[in-house]
Structures are given as structure tokens and as C-alpha cells.
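Below, in C-alpha cells: the form predicted on its own, a single chain.
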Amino acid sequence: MIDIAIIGSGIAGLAAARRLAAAGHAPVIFDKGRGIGGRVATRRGDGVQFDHGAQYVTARDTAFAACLDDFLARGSAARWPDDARHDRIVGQPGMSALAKAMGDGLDIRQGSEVRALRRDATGWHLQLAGSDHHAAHVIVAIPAPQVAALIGADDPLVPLLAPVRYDPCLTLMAVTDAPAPFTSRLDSDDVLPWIAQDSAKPGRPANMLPAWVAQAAPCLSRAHLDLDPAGIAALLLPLLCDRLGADPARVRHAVGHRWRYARVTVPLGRSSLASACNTLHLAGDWCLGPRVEDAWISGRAAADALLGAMG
């Protein structure tokens, strides 16, 4: 019997686990992926790297700001002085360093997909491929549209999630040997609203060619959501080269990525949800908003609610 199981190792799940560990518990995190952090992610390979999800974080909440200050002091994060209007903070050597710092010392079981979650006489039955587990308490920290398939469409919590909405995002990762005309560009009216020279962020390898991350607008992403990575690259690369004024012949690397649940556009408006029995809690950025900070606050709130229920 596991005391507390957490499903999902994104920022909400990690924040919940960290809060519970600080209170003396030993939560176990199950995640189907190979890396932790969800969209706080870094792709590496062939001598290049890209932050292909969240580009940076900012803090409004004092507790989250204190968490980031700790990461800055430990060298897991650095300030990115690209925009004087915001105190942008990035993980170093990549955004995934933030997730790794949050997950340090926690029991995280990657490649462990929980396919079904059902309440039974001893708590909650977690069905995995090839193994089963039981937990007295569970926090589910996954995208809202995936919750019903996990806990069952007839669960009373599922109708509460109906208003939540997301925008998808197609992302291009590319390397050129052409001069970089800017470090980052934000233009909400463009089909590529965000373009960043990822290699210019602090703590990145000094010998890297200009490495670019370009994120497509929701309208373009929705229209081409079924493209594979090669198709995404073929769609977005000409657009990026146009914005950079770069010759496509000078592109040395290009690959696409699809984020189906990239940005919360209509959040729940509550920090977390709990079942009537107070042994199942739901958390995620979808509770409060699209920021990394929102996911962190939601995970902490779910942990606090669970600790309160446990007395």
C-alpha cells in the first residue's frame, strides 16, 4: 500500500510531491513519459539543445518567487535579461533543470503509465501495464481532458472540468549558421507569435550555432495538429526563415513538436479539486491559468488540501 500516489510529473505533480515530502510523507510519482516537468522541457541531441516548451518563468506569488530564488542560488536557474519589462528566469543549462531541481530526492517512476484509477475497499487501485498498485490517497496532476479516461467518465468530478479549454501549439526547433537578427520576438498578431534564440539564454553551451525555437499561433496549430514532427518542421521552417531573413540553405537542423494541451485559455477558477471522500485530489495549470506558476500553486494547493484531510 502506497500512502500517497501522484499521477503526473509535471510542475503541478512535482510541487505537490515536494510539499508533501516537506510535511514528512513519502509520495510516489507515476508518469508515463521519459522526462519530468511536462512542458518545462529541454530537447537535446546531435550537439544542440532547445527549450521547446515553456520558454521562461516569472513569479508573482511570494512562495513561488522564494522557490525560484532558491534555484537561482543553487545554480539551477538564471535570469535572462532579454526583456526589461519582466524578470524572466530560465533553467540552466536548460529549462528542464527547474523540474529536476523540484524533483530532487523524490520517488519518481518514469515510464509508468497509470491506465485506470478506481476506488476500492482499501483506497485507490492504480492499474499500470504489467503491474498494479494501491494507494490510500491520490493526486492526479494531468491535463484536464485526460482525467475522465483515468478516473472514469461517471466520476462526479468530471463534469466540473467541462468548461476548461486549451490551445494547442506547434513548435519548431531549428539551427542556422546565419547571423541572429534578434534574441527574441513577441508578436501576438503573427502566425509565429514567439521566436527565441534559445542558444542566447544564460548557461547554454558557448559553441552552439544560433538555435531557434518558434511557436505557432493557435489558429495555425489547430489547422495542422495532426502533422508529424517532419511535417511540422516543413510547415514552420519557411515562416521562421522569412522572419529571420535567413537563407533556408543555411539551416543545419530542423524538427517539429506538437503540444496538444499547450496553453490554458479558460481555467477552472479554483486552485484544485477534491473528491467527496477527500482521498482523491486534482491539480494542474488548468485550475488557475497558463503560467508555470499557476501549475505550481495548484499542486501545492492540492497537497495542502490532502494534508488537511489527513489531519
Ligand SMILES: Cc1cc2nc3c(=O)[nH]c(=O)nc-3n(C[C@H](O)[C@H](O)[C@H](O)COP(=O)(O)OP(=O)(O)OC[C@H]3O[C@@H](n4cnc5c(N)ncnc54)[C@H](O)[C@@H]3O)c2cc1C
Given for the second form:
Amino acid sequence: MIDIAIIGSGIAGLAAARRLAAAGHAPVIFDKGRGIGGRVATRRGDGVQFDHGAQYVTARDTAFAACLDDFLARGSAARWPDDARHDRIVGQPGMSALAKAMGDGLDIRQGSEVRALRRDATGWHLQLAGSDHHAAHVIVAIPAPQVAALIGADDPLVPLLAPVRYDPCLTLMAVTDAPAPFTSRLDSDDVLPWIAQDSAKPGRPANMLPAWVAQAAPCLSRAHLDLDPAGIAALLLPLLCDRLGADPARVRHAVGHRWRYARVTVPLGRSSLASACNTLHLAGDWCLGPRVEDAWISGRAAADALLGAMG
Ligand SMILES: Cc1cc2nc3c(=O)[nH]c(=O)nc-3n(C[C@H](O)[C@H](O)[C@H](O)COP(=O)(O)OP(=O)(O)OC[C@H]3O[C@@H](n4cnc5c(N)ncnc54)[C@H](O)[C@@H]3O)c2cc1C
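Same protein, the form predicted in complex with the named molecule this time rather than the form predicted on its own?
Every chain and every other molecule in the complex is listed next, the one we just looked at coming first.
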């Protein structure tokens, strides 16, 4: 019997786990992915790397700011001074370093998709592909639209999630040896509202060719949500080359990625949710807003609610 199981090792799940560990518990985290961090992700291969999910983090909450200060002091994060108006912080050598720092020392089971979560006489039954687990308490920290399939559409918590909305985001990762006209560009009127030279962020490996990440606007992403990675690259690459003034012949690498649930547009407006029996808690960015910080605050709030319920 596991005392506390956490489903999802995104920032919400990791923040919950850290809080519980600090209170003397030993939560077990299950994640279906190969890496940890969820949408805070870095893809590596062929001598290049890309932060293809969250680009940077900012902090308004003092506790989250203190957490980032700790990562800055330990070298797993760095300031990215490309915008004088915002204090942008990135993981180094990649955004996934933030998740790794948060997950340090925790019991995280990767490649472990929880297919169903049901209440039974002794607590909660977690059904995985090759194994089953029992837990006394569970925190579910996955995107809201995926919760019903996990806990059952008839669970009383599910209707509460109905108002939550996300925008999708098609993302292009590309390498070109053309000169870089800028290091990042935010233009909310463009079909590529965000373009960043990933390789120009601090702490990236030296001798990388200019590696670019471009994000498609929600309308463009929604219209082409069924494209595969090659199709996404074919759609977005001409747009990126146009914005960079780069000759397509100088592109060395291009691959796409689809984030079906990328940025929260309508959050729940509560920091976490709990079942009537107080042994199941839900957390995620969708509780509060579209940023990493929102996920972190929600995960901590779920852990605090669980600790309160455990007495
Ligand atoms: C393209 C993009 C750009 C972004 N840019 C920024 C930015 O610049 N700054 C910013 O602050 N935020 C940004 N965000 C938003 C930010 O990444 C998210 O708000 C935050 O990372 C969400 O964390 P989370 O823990 O709530 O969810 P997630 O990161 O989605 O984590 C959920 C985890 O649950 C796992 N999971 C799901 N179902 C199961 C299951 N059944 N069993 C086991 N595991 C499961 C998943 O594998 C995943 O690891 C961006 C997001 C995207 C996609």
C-alpha cells in the first residue's frame, strides 16, 4: 500500500511531491512520459536541443520566486536577459533542468501510465499497464480534459472541470545556419506569435547551430491539429524562414510537435479540488492559469489540502 500516490510529474505534481516530502512523507509519482516535467520539456538529439514546451518562467508569488532563487543559486536555472521588461528565467542547460531540480530525490516512476483510478475498500486502486497499485491518498496532476478518463466520467468532481478551456499549440523546432535577426520575438498579431532562438538562451551547449522554436497561433494550431510531426514542420517552416529572412536551403533540421492542451485560457479559479472523502485531490495549471507558476502554486495547494485532511 502506497501512502500517497501522485499521478503526473509535471510542475504541479512535482511541487505537490516536494511539499509532501518536506512534511515527512514519501509520495510515489507515476508519469506516462519518458522524462519528467510534462510541458516543461527539452528535446535533444543530433547535437541540438530545443525547449519545445514552456519557454521561460516568471514569478509573482514570493514562494515560487524563492524556489527559483534556489535553482539560480544551484545553477539549474539562469536569467535570460532578452527582455528588459520581464525577469525571464530558464532552466539550464535546458528547461527540463527545472523539473529535474524539483524532482531531485523523489520516487518518480516514468513510463507508468495510470489507466484507471477507482475507489475501493482500502483506498484507491491504480490500474497501470503491467501492474496495479493501491494508495491511501492520491493527487491527480494532469490536464483537466484527461481527468474524466482516469477517474471515471461519473465521478462528482468531473462536472466541476467542464468550464476549463485550453488552447492547442503546434510547435516547430528548426536549425538553420542563416544569420539570426533576433533572439526572441513576441508578436501576438502574427500566426507565429512566438519565435525564439533557443541556442541563445544562457547555459546552452557551446557550438550549437542556431536552434529555433516557433509556436503557431491558437487558430492556426486548431485548424491543423491532426497533422503529424512532419506535417507540422512542413506547415510552419516556410513561415519561420519568412520571419527570419532565411533561405529554406539553409535549414539543417526541422520537426514539429503538437501540444493538444498547451495554454489554459479559462482556468477553474480555485487552487485545487478535493473529493468529498478528502483522499483524492486534483491539481494543475488549469486550476489557476496558463503559466508554470500557476501549476506550481496549484500543486502546493493540493499537497497542503491533503496534509490538512490527514491531520
Ligand atoms: C508550447 C507551450 C509553451 C508554453 N510556454 C510557457 C512559458 O513560456 N511560460 C510559462 O510559465 N508557461 C508556459 N507554458 C505553460 C506551462 O508549460 C504549463 O502551464 C505547465 O507546465 C503545466 O504543468 P502541469 O503540471 O499542470 O501539467 P503538465 O506539464 O501537462 O504535466 C502533466 C503530466 O501528467 C502526465 N500524465 C498525464 N496523464 C497521465 C496518466 N494517465 N498517467 C500518468 N501520467 C500522466 C503527463 O505525462 C505530464 O507529465 C507553455 C506550454 C506550452 C505547451
